[in-house]
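First, one chain by itself: the form predicted on its own, in structure tokens.
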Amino acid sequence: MKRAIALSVVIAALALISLPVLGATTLEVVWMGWPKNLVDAQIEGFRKAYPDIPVDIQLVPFNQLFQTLEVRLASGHAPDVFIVDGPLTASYATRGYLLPLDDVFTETELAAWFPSSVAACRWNGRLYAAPYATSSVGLYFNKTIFRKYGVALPSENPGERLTWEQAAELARKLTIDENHDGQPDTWGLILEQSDRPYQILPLAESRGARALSADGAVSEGYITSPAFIEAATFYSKLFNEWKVSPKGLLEAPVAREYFGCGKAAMMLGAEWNISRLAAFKDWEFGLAPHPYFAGGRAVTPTGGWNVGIGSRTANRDAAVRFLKFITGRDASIAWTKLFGNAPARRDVYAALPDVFKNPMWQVLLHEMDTTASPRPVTPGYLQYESILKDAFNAIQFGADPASTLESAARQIDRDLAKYR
């Protein structure tokens, strides 16, 4: 099946090579598979503004994303401008995918975005990337299931958390067989992201664990620690022991439905569920603070997208503008309130007073503020990511954490040892 999916990606890459060429100016553009419409309405100010440079704009679904580009890039037919995920651009910098931008922004821009924001955009001491995004993650609840099985509702106060054990016990409490044919009707807790690193390591991170060397180099010994491994166990329970968690639900937007169909208590998820889970109007949700271990510490996720232009772009100059115009205040506005990310730039937050105000967002910018902790910076984190996921996939569905970790850890070094 893997093999089958990689050939239909390579295939859909060599497909975007070979579209025909729209014209000596036309920008190609490779960008995150969000809706169209939305994205065309966020680009309709850069088209009025600059309709000397056509924009040939290339949707690509998530989990085609990045094989895509891989393929793209490696071939040497790399767009002009295209997303580029946070944690990545280490690694498309070290191969010379990424044209420094140290010339194209002064100062006084970069500080518009958060100052973590632009430290992921660079590499080496060099700017590769401009920020578009970042992100946090909180813990969803359905207030009408708590309810009505006669649960507290968790604090929604920003600092005021569950314990990890705490929120374990509630979704033992609401995992719920109604019908008693031995599948719940009710999930305790679902993870919107249930084998991404983005998702699980701040687990490990609340536990004392580091996820990799500090040169980015080496995972032996830190997804292998005694914290690291107790935190795998932590995950393990959640699908294997207590059965508050179904197994396969891979998909953030399924998870998303099934949260907000009500077929789960609680969901840990991202800042867009604010207002997404708004379109399902007979239940009534809530946001509490992430959880952490007791005796831990509270880490959350953070990190988002990027915006990078092709270091063989023939059209640098439409590139530019393109880049300052999507990663610009105008358009970070606009995308805010067309699809709500959670924007890279401090100033959206001063121009949205109305929809930063709302409870949720209060609870994920203290989040962004205090507890955030960002992926780990390896020029191989496409692969670290990569084998990282299948073993977290693979202790969902029972294996042992302990020895699929070590595996693991032995797979990445093998692969980060030619960037030491």
The other form holds:
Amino acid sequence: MKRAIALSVVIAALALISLPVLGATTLEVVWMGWPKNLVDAQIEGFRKAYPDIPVDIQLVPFNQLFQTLEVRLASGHAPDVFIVDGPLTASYATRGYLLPLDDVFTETELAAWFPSSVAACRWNGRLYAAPYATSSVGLYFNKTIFRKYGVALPSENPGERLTWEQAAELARKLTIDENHDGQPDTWGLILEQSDRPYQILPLAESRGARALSADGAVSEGYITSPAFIEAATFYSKLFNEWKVSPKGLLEAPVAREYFGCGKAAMMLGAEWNISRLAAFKDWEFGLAPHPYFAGGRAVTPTGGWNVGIGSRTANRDAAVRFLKFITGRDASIAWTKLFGNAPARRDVYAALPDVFKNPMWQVLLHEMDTTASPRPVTPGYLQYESILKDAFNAIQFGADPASTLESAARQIDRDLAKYR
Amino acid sequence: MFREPRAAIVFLAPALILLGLFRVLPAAVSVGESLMGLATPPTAASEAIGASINAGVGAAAGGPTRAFVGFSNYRHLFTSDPVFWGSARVTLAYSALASPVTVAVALGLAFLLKGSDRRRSLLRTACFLPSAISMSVVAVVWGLMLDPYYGLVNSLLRAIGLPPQPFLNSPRQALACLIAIAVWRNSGYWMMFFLAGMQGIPREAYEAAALDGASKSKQAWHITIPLLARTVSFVLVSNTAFNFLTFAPVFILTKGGPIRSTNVLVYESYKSAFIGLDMGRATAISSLVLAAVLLLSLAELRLTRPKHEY
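Can I have the other form now, the form predicted together with its partner chain, not the form predicted on its own?
The next block holds the full complex; its first chain is the one shown before.
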């Protein structure tokens, strides 16, 4: 009995000692699960600048990030600072999860970012986040494979953009089953995010379709429009009729490995691959502008990460300092060098001329200026994206595009009804 | 009932408290939540949220207001939710195949591997090992092996002259693959229960049968199997409940696809809760799963009630 009492005392004492560590003074940050050593380097920078602010950084892998945040936000245990996917900003803001930041940044400070990036942080006229990164997508191609099979290289000049029809033709030529075992050894074309609306929506937009009603509340008639279904049918043919893309290649890092190891001739991929592909020494890569449908217009994905502060934070001042540090010029320059995201700050491009004079970056910077189209803004983005992603996934595996999109539209509109 | 009721309560208390806190209470909360839904028109709600942010209350309002809606979540599931019905069919098919096959394989292994020689005990360990590996690891490894383009299994098929298969990429094969993985992982575990059950059968029964000239297979059929009924019943009930609640392999390998062919109820409930943000529908589904598991368990217990006691 005495031992039990002694043990309880020890446990209680340990609990008391550990309380201050977990207390209100530690800044809790939930962040995207980018390579830990890279994120740690960023956080070290903050710790050096603000040694008096303890930071607890929690990295969550991309596939779990939105659900994890959703659970924490809904349960009222929001982190002080968290990374916010561009199109989810409105969703969090509508539900009161983000602290308005109108008084945190001056107009001059806001002018450091691209106007489109700042616009993605606003909802109903108020600023709810600060931009961290933007993005763009182009058609990477493996020059070595093209040359090996005697196929002319696509042009890297935005004025000579391939149509999707031409790109599919190239893909058919370069889907090669060398050992005749029934499985291609080289795939013609892979999509880095093969079922995510981020990468698929611009196909439909290039055909002239809209992804969602202007008020962000209705998908029926938009994702079920003839133009959208035509684009989805083209997408389906890549996997099911022409068989130039492998089915079920759903993880972006795996897609990059396929392409980097020479298992695919072309990859529709985002800007962060420019620095990653440098690691694959056996091949020579190029980047052509994003294809478009003949008779349609050129449209490229864009949008990126923002950083927000939990509306119920008890560490407002420290959270603002962290937010300003991490989205500031120096940290952005460091992050661009480390990871290779397209920064949302204009001054980073001027500060790193060596990085951005790369011809691949030049193609994407041109796209960001001229053809970039952000994802639709709606408070129900998480549901919209998830249901549409399931629909693209089903179409990839052979489901009928028209009926799959119709059923997705019914589901989306039922979920969006709660915000109307 | 107890000679010393106080002692019994004291000994049972820790388990009962934990059971109540971590099993019964969440289940009750979930059933309660399934009777809730969105009430006020969201336009008014978003204004209210705006006001609460200004007042510094923030996420307290956290979205449109919830209110008691009775059985309307269930009504919706039953009358106008084809995704739910599809999911229910997948779950039933999965359990209806995975459970009996696992029990049969486990029983077969137990017959083959009972006994105490070295070779058998090594094989027993080998069969038991898969169940000691985390389901997530199992799922990832099988995912690599079943890769339709570069996986080990297709290489083997090609090596013996068979055509490669799409496996998890095919709406027709994906569920069968998940069942095979479950059988592979769980049979060794349940085999241990059968082996334990076999050890509990009195030796005299076999000796008497041997004296009467019964062959080994006759002994198995007329003694071992009838006297194992209690174990079979336990394994079948536990395994059915276990299969009904399958989540990890679906979450890791198929995400319910291709084309919803592996979209089991628990995964659909998870998606509804954490992606659709529809707690009412999610908890209604999980409450129905709970009810189904209870009913099935009762039915199985009744059907497999042992005829012989020893």
